[in-house]
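The form predicted on its own is given below as one chain in structure tokens.
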Amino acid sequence: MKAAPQFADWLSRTNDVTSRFIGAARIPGLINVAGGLPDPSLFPVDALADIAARAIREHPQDTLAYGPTAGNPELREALAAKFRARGVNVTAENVLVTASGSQALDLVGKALIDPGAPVACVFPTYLGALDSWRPRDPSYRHIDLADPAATRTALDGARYAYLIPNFSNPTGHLVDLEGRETLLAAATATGTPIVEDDPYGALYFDGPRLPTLLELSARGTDGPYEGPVIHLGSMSKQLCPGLRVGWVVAAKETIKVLSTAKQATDLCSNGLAQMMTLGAFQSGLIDAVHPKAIALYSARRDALCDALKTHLAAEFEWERPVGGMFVWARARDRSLDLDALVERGVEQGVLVGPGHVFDPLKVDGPALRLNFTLNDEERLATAMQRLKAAMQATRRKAA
């Protein structure tokens, strides 16, 4: 008889809900309107291609052999020109190449979370964030960007704040440039460093585009970035998430302690999903594919919440976001069953989002997020039809 391992506590506490987000998409039938999921029309297929067949042939030593830890040291800078290029005084020495934002997500825990250590969030919040911390165990605290006062007290202590600015994973919600800047004045106050998370910030539809907590944080300031903000950005939403290609950009001392986390994480990234990544910034791929997912993206957005309207207006509110990848759907009824809601939901053909397992805190009330990037104006329709019937058959069996 074979002895089982003993596993670490936290797989406990951990959750199946992303698998079943990304899982859900080879159900027949099924409308996946839970996982944060661009639309694979918009991947440059042939492009990449010739790309990656370029690279693998003229830099065989770059794409296919180990690497620098901190990234392929064209693709940093290549990155930290990008960032020159909005005010922020980087350079290759900023930036450190991360296996998509998840890692860099991970290697920030490890990186600055002892076992109970505080982290400032603004709640409802990144699963993935949540889950890439849990081994950490640390403890949370909301943020009320509303209230300056209770912004500091909340990272007053905290190993660092945690929020998604633009378009805000899981709720959509853009934070204003006051609330930036209150931020800001409560980190420079408290001493307290800001991960601020930035997968979305290309998916801006409507209005001006507002600067960064980075690029907010470097204004006025002479010599190279030392501020408190840690910068992660990603490919996945502005070309495509198969690459797992990410960046943190920080102070230098901050790349060095996180390249070291890294090394023991997996020693380098990979060469040739980082090669392709720098061909298509050099060819201009990336710009090239930006307002195509726009318009696809923005007449989808305004599809889904014409579709709640119709459908679920008694049900739901919502606030139609100017940019990303989700709408927040509160219930007005606050005492709806959400999980309940989300199996009678798959039962009907449709998987969406329960709110709580963004929300530990409880923060909000029920809620679902809803994602509009993968399915087309029609798909988006019958699925809030059919979620319309889930509610009717939850409300039945409740009765």
The other form holds:
Number of protein chains: 2
Amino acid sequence: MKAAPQFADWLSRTNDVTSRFIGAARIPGLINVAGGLPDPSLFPVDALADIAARAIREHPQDTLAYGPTAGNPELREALAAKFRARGVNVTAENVLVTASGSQALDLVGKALIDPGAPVACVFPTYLGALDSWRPRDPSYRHIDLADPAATRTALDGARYAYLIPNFSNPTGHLVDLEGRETLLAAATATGTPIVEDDPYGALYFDGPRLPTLLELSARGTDGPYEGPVIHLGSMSKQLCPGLRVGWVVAAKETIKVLSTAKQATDLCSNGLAQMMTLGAFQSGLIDAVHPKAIALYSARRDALCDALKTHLAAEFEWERPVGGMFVWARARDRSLDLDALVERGVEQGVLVGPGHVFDPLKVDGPALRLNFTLNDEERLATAMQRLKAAMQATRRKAA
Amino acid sequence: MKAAPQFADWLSRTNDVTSRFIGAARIPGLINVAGGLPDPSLFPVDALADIAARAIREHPQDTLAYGPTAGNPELREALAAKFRARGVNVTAENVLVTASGSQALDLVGKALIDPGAPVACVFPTYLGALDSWRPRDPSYRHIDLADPAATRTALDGARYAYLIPNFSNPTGHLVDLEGRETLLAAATATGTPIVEDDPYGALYFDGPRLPTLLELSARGTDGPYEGPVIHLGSMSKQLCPGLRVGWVVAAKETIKVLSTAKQATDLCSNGLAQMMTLGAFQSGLIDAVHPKAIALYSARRDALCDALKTHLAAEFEWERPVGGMFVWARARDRSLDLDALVERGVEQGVLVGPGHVFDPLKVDGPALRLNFTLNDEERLATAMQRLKAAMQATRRKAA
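Rather than the form predicted on its own that you just supplied, could I have the structure of the form predicted in complex with another copy of the chain?
Below is the whole assembly, all chains and molecules, this chain first.
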């Protein structure tokens, strides 16, 4: 008797990018600049081992029993305090702890999308967000922040606007203050909430930190936060991704609804991971990791951009990102076959991310997402040499 | 500027049972027999603290970095080996590790339900399963296992059949071998998969263990498992719920599709919790906990049934469960106002679970779900005395 289940429709519309990449990443000697992984050398292994053992022994109920759906109350309060320190008037009731930033995206889709409903995004955008919302079957609109009237039109009637204002995945782009204000004005005019995804907000390498949309939307208001921003954060790029701890900060009513969606998703998050996060905040561990991450990653950003300039300036143009994990390299030849280039890259020993998977509306032309956080300077230079060879091979095959 | 998001339609069809109960459970002196919590005295706190610290120090990549979506490969293999020992020919590729049994239900709904599609359940059934599938908006049919023809009709065209054959939540009922074979025959005849939810399978107090539907469906077959059963398990009732580790065992194709759904849900599970689960299996910790749990819980089952007999035999009838966590007490007065009884119960200092939330098709009449795992014998006896007083108060108000 062979199983022949009828699977849900949305599964016929998925992509296998991630699994193909995981397969390719196993090839020996391949340099992977396609992913978005932090450098494991930054994980404070011994400190986390101590924190974990102590948390279980001293708080067996919080770590081993079922916990509240919305998260450990102390962690919710600790997160609220961090946002209050930046001028956002929030309490624990404005905070939902999630089992990763990815789960926060899933919950946003569950709570806010009905089949066919419009969602407005700044494209190209995060593939994982598009993946997480596919089961809810939204329709998409592009937000062009350079055009305030078009931004307002894009938001009008949309369930929410989505963007990563700090060093977007995949483009590494930092939305400037004017763009942030344009978006908030459109949200105010239309009543459409903004989902501000901020996994990279701690990774500012150069220049002053810009206020988040959450902070901007709280300015000049009294009383508890009731603004339009649904702000998502995560431990993955601040400490380590294996904990699977993220959070949402938003108006209380929105947090209540997202908690209902979380109850329907996993009842509650892992208690130990939440206690470890709390311990990492309270012990100063996270504050100690930040400057190390910034020093390591900004040097690698420089190395990648230097190697691009040396080997590929004639082929690509790019913005030097002032933070985050990615460089977005646009092909000067707008007819370049990106999939062919990715294949030639694997043959040459470098794995790069094809841009079109982040850009279903084809807002941008052929481009690559290049990650600079996982590999050291030497490997990044080698990767760009190999990419140059792949580019030449692609041209030869096309000719 | 006040947030006014438009929330998804399904949120208007949720219930607040769980949150009302969490609120009521905070009342001092209240005895809670409404929930489904394991006794925390069974958690092997020190052993888990040691396992956690060692796992982080010795396996920082497995515990702190991103892991494979389908789960830690060693844990998948260890789980496969457990099922092979019971005659089911499975490998790691037949196993998906989930972030709790609840997540497994969410993934089943995502992967198998399109809006409006029929799902067949043995009602009354687990409230958390109904909650997890509500965002997918299925329609429901009841399966009456006593009637093979009706069972086949219920399964015909349904996306799947769902049941908890071992000590169902809420009824505590053990589906006998005949019922299991009826269901499998219907699955074979219709091609409809069976979702076998088995969180309580380790909690057999009396009598021989019956083969799971997974085991039955694998009998007499050669080669890797390709049967119709999607088997769900969890650590929550075997070791502790705070880890949030569950699993799915099914045909490889189904596991692949569920992995795609998981990738869209949280990318991957907490690595440390998976390593702790593996460590708890390998060190024999779980095997050591099982007999303690069975001794503790079967004595409490006896105490609850004795107290019911002493105080409430005229009001309720019930089946003495041979395992699990619940007694299902059916009111002899089929017009009893259950919600009123629950309210009077809170006034008397006992919280009981109203049966109708598990029974949206009204297959059964007024009943209570009574949990016997969290409270000791004395408290259970007191709880039933209080329930008797609540019953008398309900009658006085109705008169």
